[in-house]
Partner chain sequence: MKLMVVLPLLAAILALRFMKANLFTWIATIWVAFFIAVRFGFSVPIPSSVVGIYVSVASIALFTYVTSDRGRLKAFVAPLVRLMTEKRYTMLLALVVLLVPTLVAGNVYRTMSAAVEGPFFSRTVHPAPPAEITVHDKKFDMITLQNPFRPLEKDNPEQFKVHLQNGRKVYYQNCVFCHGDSMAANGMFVHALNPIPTNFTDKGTIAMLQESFLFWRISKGGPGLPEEGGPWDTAMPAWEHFLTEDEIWDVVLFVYDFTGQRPRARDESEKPK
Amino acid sequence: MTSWKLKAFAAAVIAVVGLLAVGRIAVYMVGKHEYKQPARAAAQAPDTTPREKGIADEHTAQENADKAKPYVEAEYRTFPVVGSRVAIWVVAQLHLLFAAFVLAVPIFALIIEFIGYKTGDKRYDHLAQEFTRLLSVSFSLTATFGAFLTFMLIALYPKFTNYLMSVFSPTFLPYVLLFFLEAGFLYTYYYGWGKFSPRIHLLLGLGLNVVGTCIMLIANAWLTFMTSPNGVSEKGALISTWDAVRNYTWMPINVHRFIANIAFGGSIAGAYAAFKYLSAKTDEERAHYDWMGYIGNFVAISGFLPLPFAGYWLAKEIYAYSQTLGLTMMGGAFSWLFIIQAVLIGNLFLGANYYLWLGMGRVEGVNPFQKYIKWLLLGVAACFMVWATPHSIIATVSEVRAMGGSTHPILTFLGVMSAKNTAVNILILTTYMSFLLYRRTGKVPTVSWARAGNTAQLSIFAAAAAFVIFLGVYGYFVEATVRIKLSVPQVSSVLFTMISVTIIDVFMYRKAQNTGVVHWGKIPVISQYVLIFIAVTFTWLMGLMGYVRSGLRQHWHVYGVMRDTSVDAFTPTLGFATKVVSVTVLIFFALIGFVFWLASLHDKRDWEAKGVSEGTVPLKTGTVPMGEEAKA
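Could you put down the structure of only this chain, in the form predicted on its own?
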């Protein structure tokens, strides 16, 4: 052994011995010399002071009181920060907006698919499938907000919820079964595209729409019972569930909501098309989404034109049920909200007409109808101004003195219902004429009676407009009861005009000659922002009108039957209500934007790992050329 090895061995031995010695010393010091607490006698229970004894007695008494506490049903519970009413308000509105979308899209998707089936044009079939793609996520969000609303009602308004459950409990089981059936139809309709024969697939779509409408009818019964209760005694005891369902405002709400949902769904679908148009990379994509936006706007206008008539019917039924509710709605605290409504609806008409006028530019060649646009714009603007004029205005003392009273000497005549009914009916006729001119752009009728047909259409338009204006002026010279009834012939004449002119137009342009090619995708970009504007305005309008329908009850949960005794038993100010509705609309569009994004993932390429070149298939252990997978 060499000397350095001997030294290393000795050092290792010394190190081991040293460690053993240190360990032994440590054990010795801990075991023998560590400080230990001396043994003491067991501590005795300390003597309690009178104060400590008093606290212990109070604690025991509280425990006994808690054990003997009886169950008392809570009427209300609080929600942090925003309060119970606002929390329920926001969740209910989000649920209704998504429910309206889920109800509307299958309706016009089915119609578009049927057009594709009858014409053999596959574009319609693909378009209907693309619309349906928006449904799957929206349906989940609708169900989620519905469950959220139910839990919130049970938690925050337990007594009111129990009362509604006692009245409508027989409707709950059919509602749940229909909901499951709707889910089955929806997913079979969506995933079964191209898997069934066209007729079977159309029947699935029909089943989806029938079930969805039945669900809406049941939910509307719960809603309308709160405004116009029926089928219960004066003290609220249930007499007939069917009569409670078939209350005074149930059917008007069904019709109004069905039409409004179609218009709303069409506007949202149009906004989706605009979103895709603005992000399109190729002319082909822009052409497709321009066409899709046109279809969505067409559906929205088709639902929007008859919507005021359904609104009249609903208002009439509210008046018939309770004049107090009717006066509160039109002449009380909500009268100013109808000015906001007039402004929004006027903007909708302007936006819809503007989109149609821009759309005329898609057609190649000279457009002979564009010279009429300025006159149509003049008519729309004049009606808009009349409709948005209030009967009275908020004025200073000096302004009141200058006017000679609280109302303007001239403009006050435009603030009454005669002027407003006339304005909205002329507005509808003007918008319908814009649509008719757009439809005729680039076409020339070939039938021999074309001149007579045009003359007949113009005569019907002129007669209807003159009749509507005459009744509007005549309304100033009759009593209020007669004036209200004049709205019926006004509405009827406008409906007759739209139906009769459409029938003549369909037959007159059935084999029309095309004078120019329609260039889809060749439309100013601002038109897409108009589509988004229409969707936002529709949504905001629905939220505000929902506030009016609920606010009519004021301090009643169920009008005249169950009083609201909570701290929120008052009508919110218009400023507060518009803020709540606006925030809810923003939340809705954030969520619907998420739905659009999810739907757009369908068109994206599959994910590929970095470094994998085209023509290779990734494996866990590397890549191999295409065609060599079997060998690998």
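Numbering follows the first chain given and starts at 1. So that the term is clear: the rigid core is the largest set of C-alpha atoms that superpose within 1.5 Å between two forms. Just so you know, these numbers come straight off a predicted model, no measurement behind them. What changes on going to the form predicted in complex with its partner chain:
Taking the rigid core as fixed, one finds a CA shift for E399 of 2 Å or more between the two forms. Once you line up the core between the two forms, the Cα of T213 stays within less than 2 Å of where it was. After superposing the rigid core, the Cα of F148 is displaced by less than 2 Å between the two forms.
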The other form holds:
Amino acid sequence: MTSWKLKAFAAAVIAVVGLLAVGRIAVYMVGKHEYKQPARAAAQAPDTTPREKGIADEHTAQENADKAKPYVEAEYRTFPVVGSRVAIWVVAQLHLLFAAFVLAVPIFALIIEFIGYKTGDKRYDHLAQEFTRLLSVSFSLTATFGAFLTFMLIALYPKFTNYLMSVFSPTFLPYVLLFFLEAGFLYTYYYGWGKFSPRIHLLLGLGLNVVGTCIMLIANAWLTFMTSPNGVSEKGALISTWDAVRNYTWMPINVHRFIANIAFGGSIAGAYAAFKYLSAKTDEERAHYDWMGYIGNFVAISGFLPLPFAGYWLAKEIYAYSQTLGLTMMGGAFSWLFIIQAVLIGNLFLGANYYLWLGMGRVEGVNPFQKYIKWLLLGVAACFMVWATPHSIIATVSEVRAMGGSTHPILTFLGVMSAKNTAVNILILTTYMSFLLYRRTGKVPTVSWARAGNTAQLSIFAAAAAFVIFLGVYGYFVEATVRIKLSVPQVSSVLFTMISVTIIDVFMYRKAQNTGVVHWGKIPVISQYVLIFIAVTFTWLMGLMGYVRSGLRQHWHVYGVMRDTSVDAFTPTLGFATKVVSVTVLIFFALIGFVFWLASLHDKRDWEAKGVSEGTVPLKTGTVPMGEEAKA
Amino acid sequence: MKLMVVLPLLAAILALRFMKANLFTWIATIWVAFFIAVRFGFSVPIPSSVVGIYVSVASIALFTYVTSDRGRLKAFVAPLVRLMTEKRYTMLLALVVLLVPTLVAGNVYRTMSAAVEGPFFSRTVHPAPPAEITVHDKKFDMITLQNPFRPLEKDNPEQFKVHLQNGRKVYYQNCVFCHGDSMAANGMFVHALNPIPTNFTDKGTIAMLQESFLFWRISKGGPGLPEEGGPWDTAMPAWEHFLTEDEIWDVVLFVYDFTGQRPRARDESEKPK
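Return the structure block for the form predicted in complex with its partner chain; the form predicted on its own was the one displayed.
Now the full complex is given, and it begins with the chain already shown.
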């Protein structure tokens, strides 16, 4: 070691020793001679000030009080940010929308499968299977939202939920058992496609539909009981569960919902087809999804045409149960919502007609029926306007004075049910005529009695329209009870027209000559947006009408029996309600988009690692036996 | 209808027929004619809220018509394309470019410079009654409440006439000043009221209702109107402070009898279980 290195080492050692020595001396001096405040010294001892003792006593007293606290049932609990009512509203609505879809798709999948079975046309069978593909995820989402809703009800509205349970507890077990059955049927139906004989498979589909409908009937009893309670005493004590089930609005809701579900399911399936059409790469795909969209829309319209009748029956029963409920619905706070409803339904009718007219463009050559469109449109638009005419008109003060009151001398005739009923019946006839023209596009009947058949059909249409309008006008000259009953012959004449004209048409066009080829997939793209528009409008409409049905009860959980005493015991404004419904619809379509995406994975190629060329073994366990893989 | 407005519109449409106008001209004329007819064609003007609904429906319908066939859409767009591309239409195009913003600006000016007036009024013709009311310390269930004197119409017509006469007396002593001699909301106080009273001769008012509804509205008046769905400003007093229960029922009988209307009745099948 050189001398400078030694010196440096020695200096470092001395420096370290010196530092340690200074540190030790400093510690000694501070410890020994530092001034200590008495308080600081006392801090070492336990704090026995009266305040600390007081806190400790309070704590003990609270503990004892907590232990001795009796159980008190909560009436309501709060949900953060949006509040309990909106939270329940959104979850219930989402559950209902998925449930409607899950109930509807099997109905028309079964019908389409049956058509395929009878005609031997495999396309129908594949189409039914494709529709069913949308079901499995939707079923899980329905069940999840159902469970979510139940938990939310128990958590946020415990007293009310307990009351419903006390009335309907006998229905819960069958409900759950039916759910198991539904799951069994659904998955066997879906995964068993092509694995059983067609008849067995059709029976599975039938079972699925029967079980699904029964589930709906039970759930409908719970919700209709809230509007028109039955089977309980004036104080709410249960007298008969069966009477509570078959309450006043139960059957009208059952019928209305069954039909509406079909229309809704058809429209969602149509939207799925539109989504696939718009993202299709080949003409073949476009042709397939155009056809699928057409079938979806056909199902939607088929359900949609009788829907106003069912809705009218429901409204009539609500009115019959209670004038207060009836007036709240049609003449009071909700009357303007029915104008929104009329606008939406009018748009649905227009959209459905529009899609059919666009569809005529698929057929080769000049279409002789195009010239009738303007007259059909005139009918649809006129009826749409009548339906959308409000009875309680929004007007400025000067307009009210000019009108001579809050009703207009002319518009008042269009604002009441006589006019609305007539308008909707004519709308249905017009839409049906559009469908009939579409059906005939590119075909010429070959039967000898074609001319007479056409005359007969036209006569039936004209007679029905004249009869419907006559009864509509006659309704202004009779009292209300008679007027309400006039809707029955109106509806009957429209139904008669649709049935009789269809029968004539089927026979007349049985061996029709095709004058132009139908080019599936050759339809303007706007038609696909119309399909999506129809689906969104249906969903929005269901949400808004759900708000009316539920909001009718106003500050009652169970109308006239159990009062809502929560902070939300008031009817939300239409503006607020439409916002909640719109957000719910957006959430629903985001979720249904997820369902569509999942369903479309079926057609996607399996994943392969990059660089693996065609013909080589994919890196997927189980796809190739180990020995084979080794050879490859 | 104002024939001076409607007839020229019909003449214009007829003229187009003979001129063999193109589709664009047809659609534009129909749209404008429809707007003018609805907005100015009625002797009693249609409120702008309803005009808005009607014109929107007409616009959607015309859009549907134009776009539902490729050939039709092409025919509709062709004049517009010509206007924008052909040199001979430069002046016309410039005029359109100036005219459209001018019309929009004019409409904005018209809207903003409107005379000061009360806000839009959304009076609901038939507010919903409560499930139960108390009149003269007596509770009435609105679901089952019926006019006790209505059955006399069949059972004892003479007695019924007595009630009608009493109703007439009550009406002309109390109600005539606002509701008018003919019950068409044209009483002498009408000009001071906002909104003006209900027109009972209108088919859309009392004929839609059960008598219990009128009993509720007469006895409770403006102060007894429900809060939901307001505003509910009405000058009608609560007549329960001035009339007996029987007098209210009598005047209900008279109002229906005088206007020749029948109350909404419950039939047997409508009664709640």
